[in-house]
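One chain comes next, on its own, written out as structure tokens in the form predicted alone.
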Amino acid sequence: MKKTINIGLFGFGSVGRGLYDVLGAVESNDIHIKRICVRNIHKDRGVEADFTDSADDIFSDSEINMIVELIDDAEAAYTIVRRALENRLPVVSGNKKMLAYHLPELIELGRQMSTPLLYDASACGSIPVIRNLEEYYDNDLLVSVKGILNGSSNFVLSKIFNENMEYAPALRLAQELGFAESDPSLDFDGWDSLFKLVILTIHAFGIYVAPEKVFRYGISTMNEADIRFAVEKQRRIKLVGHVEKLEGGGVYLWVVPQLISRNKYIYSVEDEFNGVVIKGRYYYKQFMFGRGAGGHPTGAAVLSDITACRYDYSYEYKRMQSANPVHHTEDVVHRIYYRYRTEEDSTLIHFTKVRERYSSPEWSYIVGDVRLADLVAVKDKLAGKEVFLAAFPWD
């Protein structure tokens, strides 16, 4: 049933301000931000609104009937969302790190309290991937979800491959435009994509895989040699999150740079945009595209969640109740490009088959087949090394 919404908003950073602006643009008469909780109440926000620095002011306000959490502190976000559910207040969250670590617990709490938790805005910005997985792809025909889940890293890679910019200047430009944080590791080391992939996997295949169990590798060690290799192979490097169901019911997921060929949808996804390819039996592939970074696109996605709550919408997690449950596996082989400098580093990764090898005094690489389980086993050893790896799909 359509109803008036009085929001208690936590956070007024890029996305919180984006939501404020979007609400002002749509001039809704039945959705209002009643009070905003921020860390520093004395900071000039440039808007006329009721600010507080106390969560109690939000939760004790009897007129507030929805909580919207848009802060960057994962543990604080968890406390807010849990408190909202315990108080039977519908809650919208944008904190993908918090969700990736606490979602099973919060799903169960929401069920106990018959209270919705919505978070479409936490994955892929303006692209409504979660709700589509919930409503349209809620059957055993789904095979994989794969795509560019982080707009900041994609912006930098676009500048490198389209404008021949070096990594450092491209990163500075992304930071100046508000697409990347002052500490870029969350985006460029693959953490942001990983958290989103964990969330998407629950809705796509009904299984929760903790972030620490997933192989994650970013683009921060990529150098000119890797870019040259990609160009010579007529490919581009994209940071990709990928979950796929295998024959037999195994599901694997990983976040890794991939050497993408021209015939793939995500090859042409540029700048701060995200692109997600959903593949299934019989309907083959469907492609979703939209802005994945920026306050206004994400704020619009938050508004979509708020609007859904007005009509008592909630996720049903249908795949988690499937009669044919899946299981997490690492028993899959991929072709990998691996660049290194020292002989010691050349032995870090176990190749089941070497298909190409190059050596020079400056840098060397191996192209070959690697089991995902073997990559997971050495992921901590790869950190801090002067190496780079990328998936090298056959097509």
Given for the second form:
2 protein chains.
Amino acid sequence: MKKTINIGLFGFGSVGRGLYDVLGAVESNDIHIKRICVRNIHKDRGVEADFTDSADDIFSDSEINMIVELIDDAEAAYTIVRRALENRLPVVSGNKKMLAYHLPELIELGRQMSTPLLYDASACGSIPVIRNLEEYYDNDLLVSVKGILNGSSNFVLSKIFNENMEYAPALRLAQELGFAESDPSLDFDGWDSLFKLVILTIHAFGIYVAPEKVFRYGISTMNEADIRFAVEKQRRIKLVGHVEKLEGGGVYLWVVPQLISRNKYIYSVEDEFNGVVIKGRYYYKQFMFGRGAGGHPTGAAVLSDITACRYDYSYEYKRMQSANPVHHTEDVVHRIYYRYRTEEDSTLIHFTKVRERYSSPEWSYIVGDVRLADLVAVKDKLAGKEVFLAAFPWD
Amino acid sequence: MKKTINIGLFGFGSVGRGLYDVLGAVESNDIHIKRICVRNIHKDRGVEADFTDSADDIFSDSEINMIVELIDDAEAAYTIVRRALENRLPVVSGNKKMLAYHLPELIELGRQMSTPLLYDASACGSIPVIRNLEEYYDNDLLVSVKGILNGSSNFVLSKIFNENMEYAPALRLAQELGFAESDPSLDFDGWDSLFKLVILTIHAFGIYVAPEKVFRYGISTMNEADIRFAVEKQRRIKLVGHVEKLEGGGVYLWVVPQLISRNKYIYSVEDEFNGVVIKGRYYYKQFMFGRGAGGHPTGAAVLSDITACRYDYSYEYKRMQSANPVHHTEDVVHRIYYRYRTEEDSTLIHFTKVRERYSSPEWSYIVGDVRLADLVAVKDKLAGKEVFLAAFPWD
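Please show me the structure of the same protein in the form predicted together with a further copy of the same chain, now that we have looked at it in the form predicted alone.
Next comes the full complex, this chain leading.
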């Protein structure tokens, strides 16, 4: 018999509440939320539960044998997860930003303390991507992981490309439906996708690349001209997180809008859904698709982590001990579409080869080949400019 | 450090050869095929390996510490797997027929001998469905698992519905391309899908239902009239394996052609691909898609099983010890399309409610509601008759 789990839960936002509902629905006699730590203890949350605003109340409760951390604040989440591991309390986290910045040291700490830290729910909500990379695609056959990792931006892009909505009303609709963060930058500038991609990269290829090193571009500056360009090419713009291993062991990753043609799996990933394509030698492509966000789907994913913890499951990070180590590279060339307006902005990006050039009084664009390293070099300069870029996928 | 794996391999057909190629490609220093047992030792297989035709040579080799069984013959496979478990040798099997008939006793034997038996590759080739059901969807939220589990029949159906090919040439093409078994009945009468469904049902709901108890109907008798009926309804016929838990804990399963409309995930699963939809409360639907057959994709899946074995992974069959046990039921009503010709055949199936009735000199059909139990009761009578049936999905 497995032991009874008494959870100390941090955070009771959308996902925390989702977990509470899901646990109620499974009628488990073995998994209980013992106490919930929230910032504002006076807010009426409409549930019967033991709330506190003191982390000490959780950590000093000797009956609590698992910590579940579902708060927004990355720094506070970091403190909680460290403290849990230091106290040898198994911990489940959903904070992708915190994980993307702190995973290497938390993995090391977990190892020292022989205490598991699970976070499948942090990337792609209810789609078990991390678990599958960890357990099933954990051999040298894996070539790439690529997908739509952010539901909010995908929702907006779907409305634009399927229903001809304009950007601003599509964004408002997403916010009204609760898909978009109140700070749209997290979703639409690709930060959220980037944090997930950094986490996936560890499990896919055993390599940690800090978020600030990665080229990341979002859809905030996308305009009617870009949409028209895509539609004329019978493509849709999708915000894609992509990590790939090259011949020779170089691994590159980036978050970038991509011009996706109809024959691609992720072309049909609509609305707030996520979809991930896992590609490998010999098994070719696998596609996983599901709800990437939302309180209930993510709550269900957190429950899977809790159950796994209860069965003493822990990530083994096998790829980090691989006999064929990989290295981070930016030495790869992609074809991109770059739209700009001013002469000055036209030279911002260094193209190794220009293939098409268009200009008009309203807008201009270049289609050409760019080294990823050259994009990384100008990524800060691109921010805030009245320009947009999107990549053509390789295959 | 994990131990070196020396494999005793049984069978060197398409999947055995696939595993051999895949292992060569990953350049692992830790996993070797030590010896290969084949029926005909004189056949030139074009590879450098140590072949034998004696199982004793494998089992008496003290360096061999894992058995991989990839032969066609279900009875011989059963003997090998039993012997491996009795000798406390971890074993990977790809024989879905053998597993579908013998899993309960093999699970028990594995438990007694504390020896793992893994077989993810047996169902859906490179799609890790079993592993995900076992590890991730292992809670009471799971509602149904439904999918295209057989690539050969799906290939033929794709050619018919997308390219207007007729049945016979589509089947010949499938056989030429190596997708179809030389005995088409396995693929086209739904046996292969059924064996996989029985295995998935154990991991999804913790219940074993013997293949002979399950209603299974294939596409062998499908004709032009059925195709026209589907096309007029803007649907495609797909051969679907389906297990679902009802309110109250009843679990039913069947393999049946289904009339799938365009808004369904499996509508777009084409050619030899497999696609599985996992549905649960709170996370709604997840979709997994990939190559379900073929030597290399399946070989890659076998490698995942081998690697998991090496890391002492074993299925826990948690659903079999669930606090909320389920039971097998046939007490469920589905709407079906039933096409027949003779007056005698028209009464073969008992409809609880007839919704449409069509007749012409060439063919007649009824659309109506049928209890699954009533279908099970006549399943043997349906065989060989000049009739066809297909179900309308519920949702």
